[in-house]
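Consider the single chain below, provided in structure tokens and representing the form predicted alone.
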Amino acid sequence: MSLKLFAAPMSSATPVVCALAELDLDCEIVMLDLQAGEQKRPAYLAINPHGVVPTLVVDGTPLFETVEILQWLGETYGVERGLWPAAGTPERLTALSWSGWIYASYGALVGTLNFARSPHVDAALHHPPLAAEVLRRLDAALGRLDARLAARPFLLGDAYSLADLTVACVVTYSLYCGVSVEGHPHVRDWLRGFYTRPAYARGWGDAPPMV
């Protein structure tokens, strides 16, 4: 199977780069310069009309949206490598739940936080009360994740999986946005374990661990 990933450093593609490394897959990786607008050029828009990364081209067919790519990689390659639960198991449902939650719920809050206060966003859009409320909700979400990890070393139980990678990458990004894991010791220790994996270094490069 031919795989080609369009990505960018420190972007939404980072979890996919980490997953490819974790799975030890042969994949051509094309790094786009987002500041130069390479993701908006006609050749790339013909592959991904939304003009964002990542896009994984599988035997000539593009697959976009990070969580869908990660779940496809898990289903296609992760089961045989022990990094994704088999179809029809309770663990598969759990993996889908947590990997979907981190993007649809937690990630959406992080996006709102950035609009409410990020220096990279027009200051006219900033809204301090909204930012404070979003931070409160993110802290509550991390509390639920902490409770999950208090009962087991990894999200699915005793073994690390791509579900851990997916959630850890998004939580790590949120730390760069000003979210704190203070008061969530199980999340903190779980992240520290993730940062020791070679796949983390492959995806995040020289970025220092956040905890």
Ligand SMILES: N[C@@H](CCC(=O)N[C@@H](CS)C(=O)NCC(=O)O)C(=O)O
Given for the second form:
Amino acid sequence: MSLKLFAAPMSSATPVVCALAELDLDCEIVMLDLQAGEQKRPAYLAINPHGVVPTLVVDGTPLFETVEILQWLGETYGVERGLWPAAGTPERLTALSWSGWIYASYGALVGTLNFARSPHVDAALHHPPLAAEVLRRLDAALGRLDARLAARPFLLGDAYSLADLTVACVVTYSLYCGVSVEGHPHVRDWLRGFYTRPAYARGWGDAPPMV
Ligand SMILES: N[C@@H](CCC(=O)N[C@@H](CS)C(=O)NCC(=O)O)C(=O)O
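Can you now output the form predicted together with this ligand? The one shown was the form predicted alone.
So here's everything in the complex, that chain up top.
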């Protein structure tokens, strides 16, 4: 199977770069210069009409949306490597639940937080009370993640999986946006473990660990 990833440094593509390293897959990686607008060029829009990274091209067919790419990599390559649960197991459902939740629920709140107060967003759109409420909800979400990790070392049980990688990357991004894991010691320690994996450095490079 031929794999080609369109990515950019420190972007939504970062978890995919980490997952490819974790799975030890051969994949051509093309880094786009987002500042230069390479993601809006016609040739790229033909494979991803949304003009964003990542896109994984699988035997010529594009797959976009980070969480879909991660779940597909898990199903296709992770089962045999012990990094994704087999189809038909309860663990598969749990892996889909937590990896879907971190993007659709937690990640959506982080996006709202950015609109409400990020220096990269027009200050006229900022909304401090909304930012405070979103931070409260993110903290509650981290509390639920902490409770899960208090009962087992990894999201699915005793073994690290791509579900951990997926959730840890989005939580890490949220730390860059000003969310704190203060008060969530199991999340903090689990993140520290993730940061020691070689695959983390492949995606995050020299960026200093956030906890
Ligand atoms: N929901 C998408 C988000 C992708 C996304 O927004 N990527 C950003 C980089 S973090 C991008 O390519 N931005 C360039 C642009 O909007 O022009 C995913 O997870 O794949």
